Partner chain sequence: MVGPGQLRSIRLTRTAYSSSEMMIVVSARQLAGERVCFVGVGPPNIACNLAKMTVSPDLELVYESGVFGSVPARLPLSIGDPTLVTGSVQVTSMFELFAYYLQGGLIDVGFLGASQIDRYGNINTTVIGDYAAPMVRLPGSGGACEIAINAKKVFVIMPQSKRSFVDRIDFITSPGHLGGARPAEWGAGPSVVVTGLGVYRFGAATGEMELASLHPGVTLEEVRDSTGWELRVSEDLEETAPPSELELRLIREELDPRGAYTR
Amino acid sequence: MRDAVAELVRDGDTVAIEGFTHLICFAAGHEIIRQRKRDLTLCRLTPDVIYDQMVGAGVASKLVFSWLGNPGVGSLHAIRRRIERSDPEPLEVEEYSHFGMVCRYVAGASNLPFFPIRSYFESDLPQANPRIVPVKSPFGDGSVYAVPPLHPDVAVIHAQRADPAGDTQIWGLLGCQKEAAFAADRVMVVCEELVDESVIRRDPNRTVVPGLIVDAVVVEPKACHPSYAQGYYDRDNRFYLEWDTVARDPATFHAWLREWVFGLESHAEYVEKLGAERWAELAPGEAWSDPVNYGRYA
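This sequence as a structure, only the one chain, the form predicted on its own:
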């Protein structure tokens, strides 16, 4: 992780750490903080606690997003301090709907100059964001809104497994990992486990990101905590509740960073520090998918 972040993430970059509800790579965000990257533009559907930590740590100057909050709990207090009070410095924000962000990634991945979208009709977002632009249909059937393509310099995708070539498989709830990866200039895949190519070939429909667009594969078990990886560990709801108290006060926020990010050399130390008892509480149990018969091929 240290080497991948050092090589792929550069000051001033646009960075997308995607994953919807699960497979949110906190470990990559922590390493970016630990390496004191600066002036990043952070992009994400539903920026939650990891972006609160990164913004509060000072790595970002801009946030491009759709809805933000501590899911199921409330506000992201470090981000709010910077937006509402410029504390300790201003944060530029650019807001879209969920679908608007997805369409931006799709436009970036497809090398399109814009993507048309109807769902901003009667929304106030076009007034708040001048980059959401009304355009007339060339086919004479009214107007739609256009959003610009999004081309992250770096996309960070977490997955259950990948092979050494970067062929990446995900199961469970999907977000826009594929679109973000294809839209990005550089792609870092973080996985729970590294598997042989033969494992990938046995179940090819689970392959979301092909290795031909991947620049680095990082094997980092439990890298999503307090988020979860379907089938590997559950969401740590206790952490999200506790974060609301931690993040409200800048002093407790920075004390947490000193203890859990700057005070550790790696995510492996984070995992050990959290403790075996806490991880045992997050054990997911079993719920196996049925196998399928792909049949023979020549």
Given for the second form:
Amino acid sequence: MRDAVAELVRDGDTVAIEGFTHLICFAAGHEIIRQRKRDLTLCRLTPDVIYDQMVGAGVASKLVFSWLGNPGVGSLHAIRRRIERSDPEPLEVEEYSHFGMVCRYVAGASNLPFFPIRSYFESDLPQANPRIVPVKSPFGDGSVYAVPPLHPDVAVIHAQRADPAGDTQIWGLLGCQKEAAFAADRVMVVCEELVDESVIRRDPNRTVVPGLIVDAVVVEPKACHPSYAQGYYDRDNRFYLEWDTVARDPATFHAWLREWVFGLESHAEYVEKLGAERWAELAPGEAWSDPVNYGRYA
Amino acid sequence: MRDAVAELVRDGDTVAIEGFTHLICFAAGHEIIRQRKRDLTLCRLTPDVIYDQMVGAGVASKLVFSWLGNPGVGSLHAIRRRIERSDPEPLEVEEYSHFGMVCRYVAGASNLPFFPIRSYFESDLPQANPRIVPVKSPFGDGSVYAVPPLHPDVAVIHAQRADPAGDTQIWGLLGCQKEAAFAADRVMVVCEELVDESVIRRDPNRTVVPGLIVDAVVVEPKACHPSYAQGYYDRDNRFYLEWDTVARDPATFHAWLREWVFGLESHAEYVEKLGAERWAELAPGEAWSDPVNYGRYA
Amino acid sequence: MVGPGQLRSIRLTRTAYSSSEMMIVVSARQLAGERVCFVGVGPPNIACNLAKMTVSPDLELVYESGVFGSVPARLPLSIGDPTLVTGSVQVTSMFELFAYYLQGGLIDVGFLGASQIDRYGNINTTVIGDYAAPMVRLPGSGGACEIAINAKKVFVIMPQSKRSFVDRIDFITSPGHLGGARPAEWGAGPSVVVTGLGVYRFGAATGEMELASLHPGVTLEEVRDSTGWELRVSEDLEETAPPSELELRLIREELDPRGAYTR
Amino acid sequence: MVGPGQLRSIRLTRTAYSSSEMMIVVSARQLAGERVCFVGVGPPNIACNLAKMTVSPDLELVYESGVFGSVPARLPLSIGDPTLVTGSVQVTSMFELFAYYLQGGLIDVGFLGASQIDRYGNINTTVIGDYAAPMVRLPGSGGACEIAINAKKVFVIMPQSKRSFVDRIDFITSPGHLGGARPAEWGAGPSVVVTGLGVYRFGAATGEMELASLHPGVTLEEVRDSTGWELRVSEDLEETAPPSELELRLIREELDPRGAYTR
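What's the form predicted in complex with the partner chain like, now that we've got the form predicted on its own?
Whole complex next, starting from this chain.
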């Protein structure tokens, strides 16, 4: 993780750590904080607690997003301090809706100059963000809105499993990881398990991202805590609730960073520090899919 | 099958039997011929042998497509006779490229008035088809082309398995069945196996089409012959080769229809008539995927 | 008494209920006859599941996180809870969910919350104050803007006070009935607003909110004191039927046994 | 002798080879140093697999049917043969394949066939004659139009005769170097044309086809007799190296043992 972040994430980069609730790679965010990257533009549909940590830690100068909150809990206080009070410094924002953000990734992945979408009519969002503009249908049947492509310098994608070449499989919520990865210049895959290529090849329909576009594969189990990995560990709702208190006060916020990020060398230490008991609480039971037959055609 | 076609396919309808090489529902096409539907507009990326049979049988007045041929063999003679010599009657054509057709389904499924695509520049296709038009990027960075949405009246989708509610799972080549189904007013799912809802629910990431948009589920094993169903039976290349000879002469073409379509009551009879030996040749070996754990979160 | 616009609850007797429970029960009843609902987490989720158990057994739930046909084994605490996935009918990418389900026109009812709403059902969830220098930075649209435009109907659940029911909202995140009319190719827009005080509908001709029913014990005066404009009141003003024993039992024992959203 | 533009083969001695084999071998050699190839079935498929076994072991194949990383256990007889799927790395929808792989700019080389080509590499696979009343209705674009525009380079494999190498094609299905130049945001366009007679490249400044090498036993006169315009000939005209024993053995024993495409 340390090498991958050092090599792939550069000061001033546009970075997307995607994953909708599911598979949010907190460990990558922590490593970016630990390496004191600067001036990043952070993109995500939902700047979750991880972006609150990163923005509060000072690695970012701009946020591109569609829903700003601690899901199921409330606010992201470190981000709000910067937006509402420039405390300790201003934070530029560029704001869309969920579908607008998704379509930006699709346009980026598809090398399209814009993507049409039936949103934003009569909303104030296009006034707040001049990059949301109307576009006329060339068939004379009215207008829709257009959003511009998003091409992150780096996309960080977490997955249940990948092979050494970076061929990556995900199940459960898919969010827009595939689109973000194809839209990005550089792709970092973090996985719960490194598997042999043959595991991937036994179920090619489950592959979300091919190694072809992947620049680094990092094996980092439990890297999504307090988010989750379907079938591997549960969402740690307690952490999300507690974060509300931690982030409300800059003092407790920075104490948390010192204890859980700067005070640790790696995510392995974070996992250990969290403790076996907490991990036991987050262990899911089993619910297996059935195998399907692809057939041997020789 | 008989009831589903009688109820869902109406004279004059725009019909899409999709499936790229894989999962082409020949049995539905045969039933449409058997019921002597008329004046259909047939849509498919690749009017395969099934559309040669349907067009030659006289059920269609128009073809919307992107590649017209007997894949790996050559021409579709019945269709060519109608286009080149109006024999026995003219056939209207509306022509795109593969990606253009795919984007038409995506636009139809997404309720978009057009879909932007980086094709067609300096090609004669926009002159041949006035529904392919340039559209300017509202961000001032040039033009791309636009294709109009496609909304079939009926989409016919074949799948390895579905449950009684129409929740449908496919593996192997996905083509643009999902897009065609969501774009259509009425959806007919034909499946190799009817499975219990619990089979679908054990692997929700494999579901391509939800029962929500499905109007009829027909259980019709081997309905794709001479096309194939991954893991169930192989492509019958011999049939594709032989079709070249059958279709070249209207007499042999209509003799084939009499023997294999009008002379039979159902696809079950077709399967039986083809014979156990032929089916044994088309049986694939086994290559099973691994189960994945979704986890039990209670 | 539960104060206007507050979600705090109070239990007086066995059949007493919280303001949230009232809102959930009323919302669930509105779902009678509806088929496909785009649902967020929290009160709308409980309302939808209550509707399935009571007035609308065939209701299909679509979660914005990309899940169709969930059978959650526990109360999901986020829109993307893993319990929504296991055993569901389909998990799809967010692109396909928003493009094919929502924009494609399959959603009958979308639920929205609101920090501010005006008489035409235009909704603000973006900022209080000026956009460039907000007093309060709210979450923003999420999927709300596209739900407001593309769902066939929109149900709003929100607390009511003079700060939330305002004459002029600070920012239009999600358009309602605009100045009174919506383009024909959109969904029909907000049809019901449920607050802690009452239920509101919109005049077919005017697109303006009308008080349709008062919750038990709430006075018209209280409602007017909690509304930032001259409120229209339906000629057929009713009293909302209180939650039934069954409704309360289902919420308290099955849907939210820990009272995460309902106490 | 194999006549110009014909794919029929003739076997004279053990090291004799068919015109198709020559075309496949030459195409495979052009793939040296390339990474990602968008491949159709038939000769291009054999050429790509031959290249992987010889000059370009790391070549990645993308099939238009939606498959990446195939390891076919038999010669696929169609672009969507099930043997391409089993054991592959990824199967994706056609939308994602065309949008993210091809239009997204990941394809280094796309192979195209052609019924007619002009000196600028503009290609016709749509009709012979008038579009509205064609003498011969050809297959049409399929993915060719978007491959021609979006692949970084295009390789053309086709039979050569005065009917296929024409001064003016009847229909532009897939644009080449147009009148001599291509927009900067496109891929570089056709870079090589391989026929049964020789290998052609395009002038960097002119965008015009130049004969780069003659296959063994083919004369310049034959080539001129099979070309519908005044053909440019490279100053460094070479003779194509004939297929090696290894190349022929791989084609005949491994890639196309039944000779479906090579006899």
